[in-house]
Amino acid sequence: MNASSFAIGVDVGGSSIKCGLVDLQTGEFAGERYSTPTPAQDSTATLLAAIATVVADVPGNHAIGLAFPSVIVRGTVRTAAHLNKAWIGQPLAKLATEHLRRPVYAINDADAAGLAELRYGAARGVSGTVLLLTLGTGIGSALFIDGRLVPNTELGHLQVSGREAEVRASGRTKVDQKMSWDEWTEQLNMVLRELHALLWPDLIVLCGGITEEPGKFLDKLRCESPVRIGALRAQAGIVGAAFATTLAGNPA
């Protein structure tokens, strides 16, 4: 297998930056995974330096896919809900390419997770409309229609009965508000019903750390669409970011 069959995936989360070399044929890791704390509210230079630190641990000079918690339009950051607002308007792909001295493709973190599940995981082979939700610090979303990504949907900010979806049902909300599993699942059901009414998806995939315990909530979900737990779990962002380097016309 040649070098182009591998790429580095970097997933910038609210608390940590995770990184690994991915075999693009299988979606599996081709070595160790590395992480470092995310300097979320520090300067853009500090965050770029943190990314460089974890990437330096991965052998080889492979292309890099960078999953970022922001709307990304043609490589530029447009929102910063959980990062320093100084990122807004910054050409992330260009800055990272210069800083890391190799091609970098920047993509919304939920979109990256969705690509991984569509290519290698729970949504593989599913046609029609597929919606992926990442339940973490907030709620990220990735929407696919017949395998094509509709980028930057940001459905976690959708108003559900007067409150944002992610305020109701993110993983962090459950922890911060000390919600029971039943209380949290009730809120998640409200969000799922609203999204179903808008999109009528053929499949909904749930990802994020909180989905590591599906037995606590999965059988209590009430949604007209089929709901699956993501197969790649917390690694979907890394794998999807790496796969994004193969997309035609990706900006660097």
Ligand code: BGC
Given for the second form:
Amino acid sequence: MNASSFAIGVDVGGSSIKCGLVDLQTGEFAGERYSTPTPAQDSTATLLAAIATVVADVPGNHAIGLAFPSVIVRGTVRTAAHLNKAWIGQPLAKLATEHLRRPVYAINDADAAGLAELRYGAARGVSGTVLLLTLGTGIGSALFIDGRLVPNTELGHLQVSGREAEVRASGRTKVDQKMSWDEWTEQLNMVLRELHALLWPDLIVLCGGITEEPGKFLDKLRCESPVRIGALRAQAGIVGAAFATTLAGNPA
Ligand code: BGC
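May I ask for the structure of the form predicted together with the named molecule now, the form predicted alone having been displayed?
Below: every chain and molecule of the assembly, starting with the one above.
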């Protein structure tokens, strides 16, 4: 086994931190996946400790990619929509590298998911403008032009008819507002219509836990761009985080 063909992906989500060892040749898991609840509003130290706990379960001392639900610029956290605001300005890659005693590459969670779908999943081989949306606690976005990521697009915060896209159509909104699938799909269609009008994507990929049940909404989606459900579903963030360890800018 070539050690550098494997990396650990960690995905810090609104409700849980998930991680696993990923085979970078195939994008598949090379062992168990582990998770722990996200202490989202606790101190930065508590969240780092939770990441360390879950990573400790993965055998081997592989490099780590860390998908984080924030704008990440050169390893530093710049926003904290669903986390303790104390994260803003924290040098996450550096802090996690020190804490976990190995190289950690930090990336926005939707950008990580997008990298995974582009490399191993539903957008593999697709050129032109590809937009990926993660429909979870918030809505994350990853935008690719001919396979090249435009990082930190944050389209979940786009105003769509006077309300943020993620307030309309995230997975959490559906649960919190007890929306039916039809009500939620209608909101998602509004968001997709706006994004199509602004970006004219060649392909839109939807992922996140809610897409595990595509039969509940797929035939009611109305969008002028072709839409696919992500092949890696809720695991895309972990896989893409692991893949991100191979990118330029990795502290390793
Ligand atoms: C955050 C993004 C993140 C998305 C999904 C949004 O609220 O601003 O950075 O990618 O949620 O977690």
